[in-house]
Amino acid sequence: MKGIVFTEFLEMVEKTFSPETADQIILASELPHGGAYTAVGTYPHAEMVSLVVHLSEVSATPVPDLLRTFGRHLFSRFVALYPAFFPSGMDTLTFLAGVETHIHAEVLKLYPDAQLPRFDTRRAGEDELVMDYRSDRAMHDLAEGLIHGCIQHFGERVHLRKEVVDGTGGTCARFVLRRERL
């Protein structure tokens, strides 16, 4: 995983819980990197899993809830760090429909070694988008949080439904987004 995911996660922990909590989960995780991450580095996914699991234990918050909260935080940070990816006049469904072809393509230009989830999208009408998530990392809850962050950023009323595909260990999920017109 790219280091930016780690640095932003630890920043969120410090802000939401405390710097002491961040230190506590780093120590409990016994990380090879000692919790010292750079945004452009690449680190094992298992280290993120360990941090999240230990935060769940310390905070008594379920892992899926933590990942969704982190996804919302991460989306807001992406907006702040990479404003060119979020042009004015864009809407939620158009932005998300272009994640694979535009956003991930640009991310790979910046970080050629990034291992990104795959999103296959299709429009099911002007106000509906279906996104199929695939990743060996099984972090669909993080993806869900990112999607909620996107909805919040664009300020639209969009209903999101997630369906985890059985038998895949969470490596495949479907997100169905339906925009509400006022």
Second form
Amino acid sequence: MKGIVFTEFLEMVEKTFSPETADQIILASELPHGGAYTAVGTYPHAEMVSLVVHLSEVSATPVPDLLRTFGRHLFSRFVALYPAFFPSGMDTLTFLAGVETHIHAEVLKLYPDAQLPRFDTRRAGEDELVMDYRSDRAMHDLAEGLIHGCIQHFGERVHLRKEVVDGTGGTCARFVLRRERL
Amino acid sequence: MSEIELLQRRLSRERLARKEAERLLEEKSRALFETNLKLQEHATHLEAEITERKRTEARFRNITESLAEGLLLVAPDGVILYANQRMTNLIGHSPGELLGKTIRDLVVPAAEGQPARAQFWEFEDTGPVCITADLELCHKDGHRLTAQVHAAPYYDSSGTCRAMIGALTDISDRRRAEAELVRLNDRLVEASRLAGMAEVATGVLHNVGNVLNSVNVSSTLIRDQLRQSRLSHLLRAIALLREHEANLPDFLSRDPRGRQLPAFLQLVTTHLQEENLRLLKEADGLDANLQHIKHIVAMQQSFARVGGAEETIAARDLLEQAIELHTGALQRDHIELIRHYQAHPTLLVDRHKVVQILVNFLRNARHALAEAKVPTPTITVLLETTPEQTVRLAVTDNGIGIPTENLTRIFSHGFTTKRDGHGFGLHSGALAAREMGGRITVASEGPGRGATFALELPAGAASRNPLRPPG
Ligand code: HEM
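What would the structure be for the form predicted in complex with its partner chain, rather than the form predicted alone?
What follows is the whole complex; the chain from before opens it.
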């Protein structure tokens, strides 16, 4: 997993909880490099899982909630870091419909070793979008947070419903977005 | 846990992270440097390739521009994708003006009856095929021209045919020359026909001249006869009798003149009777000769018709008619004529055409003999049916003959060995023979060994056209 995910995660922990909490979960995770993450590096996905699980224990907050919160935070960071992906006139559904073909495709060019989820999207009319998430890392909660961050960024009223496909261990999920016109 | 320890740990983490980042950065820099080197290498390579490409392209452009033909690249819908400079000379429009136009914009509207070819495209089961066509084009200045186009499918690098490439040549001059040739040929054929008619007419005049000679002799004879007539003697005797009307018995018995009168009258009567008989005979001859002239003239009139209708005629009649037109000349030149009529077929032909050919044969034979000066000039006329069931009418002479190298050229247009010859007698004859479904052949064993000209025609009406109802 790309280092940026770790650095952003730890930054969020320091801000939302405390520097002590961040230090605590790093120590508890017994990481080989002592938690010295750099945004340009690449680290095992399992380290992220370990960090999140320990944060959940320390903060007595369920893992899904943590991932959703992290998703929102991460999206706001993306907006700050990659303004090129946010041209004027863009809206929530159009942006999300292009995550797979447009955004992650570009990410893959920059980092050929990136491990990205797969999104199959379908526009069911002007104000409805269906996104089918698929990833061995089963991080649909992170995706959910990212989507909420996205909705918040564009300031539209979009209703989001998530269905995790039974028996897939969370590797498959469907997001249905419906936009309300004001 | 003291705050100092925490800060120390964070600091050491940041240090480690920085070192890791620097390591990664260095790694990336090295990779970038190497990539850059490779890119430079590529760029040099590409530059060389581009230069080479440009050279090749310039050479190809030079080739297409130096071609004598106008070149057009045409899409399936007829739109022009490329034109070389030479097209401008051909049609007045510059390559720039031609781009985007369609072939249809260039062809003369009236000539649009050939749209498939005018669009360059023609398809067979296997796809587009090479075509050759003549197009009527409109020059920018308005004049018309004929261009011959050779078009071929133009395949791109993937092997698909997306255009046809056509090479155009202005053939207007050639076209005009061809038309002129046809016109000249028509005129020659017409001249030949007239010459043939003149030949027939000359023959007629000759024959009529001969007969007129006899007529002349007859009329002179009759006039002389009448001038020397014994009628005057009779008149003198009658005058004597009138003189002695008063005492005729005395005169007849006593006068010595009177006593001779009966015997004299007897003599005069006998003479007059003989004279009458002679004149009658001469008048008969005159009549026969006049009939002959009438016949000859009638025949000439039948030849004067242009392209007469076909009729069923005995082949020997045709030969005889041709011979008759030459009789005077044959006699004058002391040429012996031998007839070998080995068959008696009929022909369904235009009499005029056949007789004209035969008249030409005989004329050629006469000329060949006149030049040869042989002791026994002879023309043999042969009529036979060949094993292939064709009718063969042949004229053989023992004249100057024909060198082998001339045998093949003899039917070609304008060929002649005669000083005053037109050189189209045999050519037009050969054409006429072919029109009738037959042919003309010539044979000669060489100079000084005579020649045979033969006309071969399909036999009779039945075999000529089996579907024709009998009668
Ligand atoms: C400017 C926008 C975005 C950027 C630059 C971006 C970039 C990335 C990067 C770098 C990763 C890490 C890949 C790795 O660790 O190998 C990632 C992972 C991921 N991204 Fe995005 N992303 C963007 C927007 C989104 C959005 C809008 C969604 C949700 C719909 C999304 C869903 C995910 C998920 C779920 C993962 C985790 C990996 C997985 O589930 O397999 N991303 N993204």
